[in-house]
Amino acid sequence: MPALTLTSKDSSKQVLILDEWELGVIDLFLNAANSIGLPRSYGQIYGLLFCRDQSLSMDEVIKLLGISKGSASQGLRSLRQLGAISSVFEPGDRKERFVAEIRLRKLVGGFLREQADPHLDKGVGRLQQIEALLAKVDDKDSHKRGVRRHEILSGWHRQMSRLLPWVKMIVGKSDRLPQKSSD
């Protein structure tokens, strides 16, 4: 797949280019976003910013990826909320610019905080609601089956509530590089 080149109207501006390896990385993150139920544009935007050492403006992201302004705006906002990207100030540039967070701990921590934690919190209320609904069931077989399923769901919820802090702790240490031995 060839590199994508965009020419600038202003010759003092840098030409925007996507190399083949960058397209591969963008595709990797696009597929990762799809696999966890996030919009494709989130993966594309993160992949692009991940590849770049320099910050990019929203306009540059739009031009390089060929996505709509709405997708770019929503994607940048959501990725910032997840902690996957951050805004940076560039002297002499009035546009908001973005860089990718490349520490796995921050990425996973942000995802867990924004996606998993709220679902666990809502789970308590939902389990209580199911329990209340089961109390109204007249059919003994249905009630018995529902109680068993409620017990399973409650067990899953307890296990996830205990597992999630461990995952956060383990991933929190993952951005440290192993010490090289001085052979």
Second form
Protein chains: 2
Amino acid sequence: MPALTLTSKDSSKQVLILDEWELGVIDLFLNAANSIGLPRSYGQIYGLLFCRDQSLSMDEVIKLLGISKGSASQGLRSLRQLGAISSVFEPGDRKERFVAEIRLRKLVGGFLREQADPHLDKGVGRLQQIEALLAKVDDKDSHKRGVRRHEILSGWHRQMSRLLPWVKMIVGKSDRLPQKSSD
Amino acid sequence: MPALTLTSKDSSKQVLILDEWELGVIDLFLNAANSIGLPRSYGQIYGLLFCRDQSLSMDEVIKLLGISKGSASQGLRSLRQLGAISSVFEPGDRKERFVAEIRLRKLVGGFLREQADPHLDKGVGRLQQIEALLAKVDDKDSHKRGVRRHEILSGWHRQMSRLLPWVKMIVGKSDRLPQKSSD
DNA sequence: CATGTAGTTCAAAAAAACTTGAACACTGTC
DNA sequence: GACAGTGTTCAAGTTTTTTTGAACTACATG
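Could I have the structure of this protein in the form predicted together with the DNA, to go alongside the form predicted alone above?
Full assembly next; the chain just shown is listed first.
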């Protein structure tokens, strides 16, 4: 393997540019990421991998999207943490390569696990904190009101905790639903 | 019982200060709002109203939370739009007064209606746009790949569309939900 | 152990989101 | 019409989040 050219452009190399439809998909994911509270660049990265059959290295992601090394590194790490992408090592290659997870159930599950569950957990602490503050309330009416509110919040917390497993279960189940192929 | 001079004239006025537990609740909602992608001030406003039995006017919200007129005005409007608060007019008073909606089902339903549904709707347009871009692709392989991706995205869209009604239905009914025996 | 490749970290820059407040609009009263 | 009470708008200011890129770690190879 001759390593002469630095800016090597081996003709066996796959495309280093994006199709227009790929740009469209990447933009779709950019917006989607944004609207669920993830950085745009995460959406771009996922979108790019989603478009491709072949795994991509960090280098290729950087070149194709024109983002910085830092963004790529952090984005790829977080996306893997979310279970939205996974990495593979081609034998005899030091580079880590990435592919998108395309099972919606996995995506939703990972998102809920990493984003929703922690919030619910923190909620327990917050509720306890409020309970503690309530113990120090002198005024009878205020105390009563506070207790009622605490009860409501506890109920909500319980309901949300029960909802999440259902969501995880429902999404992806429809693979098996009989479908009339339309559209 | 009456607070010291605080530019307030009428001593029959209810508290113009917040109990500690109320601050805790308001902070909880501030964080909750933040984590579902709403401005912090919306959370504060909702949290304040959530704590109170009596309706509050915009003026009172501004004074109690120490936020600006602009924030209060926009926050109250958006929260009402979301169905998270509702307004009432006391007879013989020109001021609009607000109370929090505390039924979780309503809150979740409103949130999904105002936030999730619009995104799904926009998604239709985006998918069509991608479809249009695909029509212009020459390369056979790229086209095929693109079509496959479009199909996947369409499937996801369908599944999410089906999920939302379930969520709306399940929340608020969880007393009667069948349970997965573990936890 | 010097070199080159792969990847991470983090302070500073840039961008996005949020808040503010003064000007404006609307309405009912005198 | 002038005024006072309510509420909205939005340009400018502030805060928060995201991105960048240079310095750094790690590790294989000659």
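Positions refer to the first chain, counted from 1. These figures come from a predicted structure and were not determined experimentally. Whichever C-alpha set is largest while still superposing within 1.5 Å between the two forms counts as the rigid core.
Relative to the superposed core, residue 153 shifts its CA atom by 2 Å or more between these two forms. Core superposition gives residue 92 a CA displacement of 3.7 Å between these two forms.
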